[in-house]
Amino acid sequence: MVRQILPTQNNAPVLVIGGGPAGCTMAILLAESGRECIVIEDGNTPEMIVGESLIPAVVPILKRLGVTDTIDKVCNRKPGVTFLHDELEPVEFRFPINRNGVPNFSWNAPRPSFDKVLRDRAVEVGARFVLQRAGLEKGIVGGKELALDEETLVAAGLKEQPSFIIDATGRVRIAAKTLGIEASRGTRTDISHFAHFTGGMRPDPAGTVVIIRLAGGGWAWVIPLPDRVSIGIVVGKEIAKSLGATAEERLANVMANEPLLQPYASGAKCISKTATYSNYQLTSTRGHGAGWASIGDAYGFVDPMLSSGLFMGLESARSLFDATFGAGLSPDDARRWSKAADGHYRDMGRWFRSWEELISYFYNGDLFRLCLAGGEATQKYNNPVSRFMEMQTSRRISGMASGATTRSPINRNFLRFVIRNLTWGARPADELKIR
């Protein structure tokens, strides 16, 4: 039975549940717009957080939030990504210069430091943080689907319900779970183990992230942070079981036995716990309703491949704000608000589909097959046409991976065309895929 809850008032604050990057981005934008914002966080932030490598598309958002100078001090710059395949030559992608306002660099972020920068900025501009495990109830008066329970209201110092609730709780998905909203899942059910190390070889050029296709199945990352290196593996659950009984055993086993990973593992000393993440590919079937909306991982996450997750968290907050609060809409104007929110989530859907398509080319071997075919064509013909196509392919993939042109229909169609028509004679993609 749901207790009597006071209806929302027009001047009541907006409440954000979750103080991670998505929640803090929303809090900063709300506070800067003059709206009272309260962030409820439970303080249970894990020591190790996935999402340590950013893509260039985050830079314009962080610039808008006013934190790029501070981020530049606590993170190191990332110029691109190198893919190492156990059966192919290295494939290097360098981010293109200034595409759609997106620069040719990003950062590798020690997450506690990165998250603190955003939190400090939110406090600076007026957001109020409350340490409390949020409780939600459904079946509310006033036409809203969700409300804070009495304990949370008291902890937040509120006598009435907030004007709006934003779920930024990540994989916890508190709003969706309270309302019984299901999630659609992707085709992969991988598990990831990662830890921090010192003493091993760092990627070259400085700041470059290395992604390695593992001969035993799955893939690994090497992310150079300012004073350490993050090394992680992403493997299928059955493969994980064969690698050992614990996360530490599995990660150590791969680091010791995978030839392409060994140079980074040799002499490396673990200085952290080994973290585990699973069930990456998950998107809620509904992201908003009367009086609430979800952002960041609470709404959906594509995959750790290509490091789109943190950008999508920040972008989802920016996009929802601009479509609703930033456009001067009131949550009490249900029709206009719902229409604007629907547009936002359609936009998020286009982002997810574009990232899923691009990432699928890495998993299914098409991209490696394309790179192999392009290199062979250049060696065989070495004419202006072959060199032009190889340059165009690399430039477009780099732009899409940077977040600058991920959703570009021209680039997506170009990539489909060259994969379908310009890979004659190359090894089958199935032999090159990430198993």
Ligand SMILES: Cc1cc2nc3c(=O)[nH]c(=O)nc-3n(C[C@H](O)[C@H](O)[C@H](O)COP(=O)(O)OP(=O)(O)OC[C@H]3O[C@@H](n4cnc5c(N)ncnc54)[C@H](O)[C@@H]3O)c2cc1C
The other form holds:
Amino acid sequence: MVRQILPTQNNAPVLVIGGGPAGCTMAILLAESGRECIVIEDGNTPEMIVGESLIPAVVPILKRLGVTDTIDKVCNRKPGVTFLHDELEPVEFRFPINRNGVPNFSWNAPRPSFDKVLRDRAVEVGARFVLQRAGLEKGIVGGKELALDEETLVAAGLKEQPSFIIDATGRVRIAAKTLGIEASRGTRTDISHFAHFTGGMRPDPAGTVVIIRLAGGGWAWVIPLPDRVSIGIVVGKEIAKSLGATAEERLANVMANEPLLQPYASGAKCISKTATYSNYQLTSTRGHGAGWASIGDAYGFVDPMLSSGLFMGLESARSLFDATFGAGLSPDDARRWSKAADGHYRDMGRWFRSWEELISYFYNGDLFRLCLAGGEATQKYNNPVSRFMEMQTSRRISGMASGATTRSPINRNFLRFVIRNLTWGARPADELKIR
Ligand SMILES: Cc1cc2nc3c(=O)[nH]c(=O)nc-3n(C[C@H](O)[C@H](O)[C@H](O)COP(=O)(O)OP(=O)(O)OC[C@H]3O[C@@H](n4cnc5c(N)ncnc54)[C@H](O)[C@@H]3O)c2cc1C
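Now the other one: the form predicted together with this ligand, given that the block above is the form predicted alone.
Let us now look at the entire complex, which starts with that chain.
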């Protein structure tokens, strides 16, 4: 591969902390552009990692990283999502064909295999991986806010500080925590338990992810992976306590007692540990500073509903790279660098707000109310106008959930309009919401 050497005043390596999907995306782009890049990864990856259902908007990024053929071999394709609501007919979303270069499918990813594909690619294009838990120190060193501690410098084989530090440590948020940067929290305080199973019913059509509103509160996912199915629950903390003392008990309790989940649970054998995640709705109030920037979950994560997390991790790396290193900027040119990075984080803000709004319609019942009203209108009037509106609404929601048109002002305004004006007579959203 021909490498393009970018103009820079400071040729010291760029150091990425964290070799998850966001860190590896940044490492691949840096190495391919001719930048020396070191990834410090602590290897502290749990057996069970969430982030198994991807949205179609990841496909163009993975294509750019040169990994789609390998991903296609280790993951299975996902054509869409079916929402099962205990009081409504199933709502099926198929991803729309080719919007903004985004195809009509994505993948369900066994995370260890998915992460390995990205790591192998980063090594192949020249990034150097160091197995070490990185440590940072606060303080202005050479005009930079953060410095690697001595142990990390030695482990990385560096005699001087890197030219730039990228924090891709996920929820560890090493840079923000070292600098005492606060995170704004989302409105939900759910807890999630999940595990892998063989033997139960698999969603149909093949690869479809099933999201279930649980009668007892919260929601569940069924994600078909190549040789197993991932089943997870997302419930409020009080509901979780009432379901049992341990993660295993709670998951088993919901799988045994929720009618819409039972077909997937019946005959299913658990083949993994049950993992727990909580307190995950976090976005840093500042994403970058002199000599550092954060990407992926280390910067922010909205919510597991609609599976935007991995896409946002990859996109935040791509977008920061393109705005800065990829545009030939040097971190030493602090004024231009900072302006470009500010633009990137404003863009991230637009992504977060758009996902938050779309996701809120699922939680607060508006979306289910809209589906109910649309179905009733089509049945009652069955005229071209009602059919057109139903088709438009469904297509726009699918496009937004795929990541292709999530931020489109036209689509966002359209959804606001139909929710406000075309839901007359339908049951109140409050009765249909996810508790
Ligand atoms: C309940 C739940 C369900 C989810 N479901 C989905 C889903 O279906 N689809 C989806 O797209 N997203 C989902 N997500 C989000 C998704 O898991 C994350 O957005 C994604 O994993 C973030 O990737 P990342 O690279 O930023 O961080 P991570 O994947 O967390 O990677 C961070 C890496 O940094 C390493 N590290 C940490 N600290 C250090 C250190 N000091 N030194 C060296 N290395 C370090 C870690 O070991 C790890 O390898 C879900 C999240 C939750 C909470």
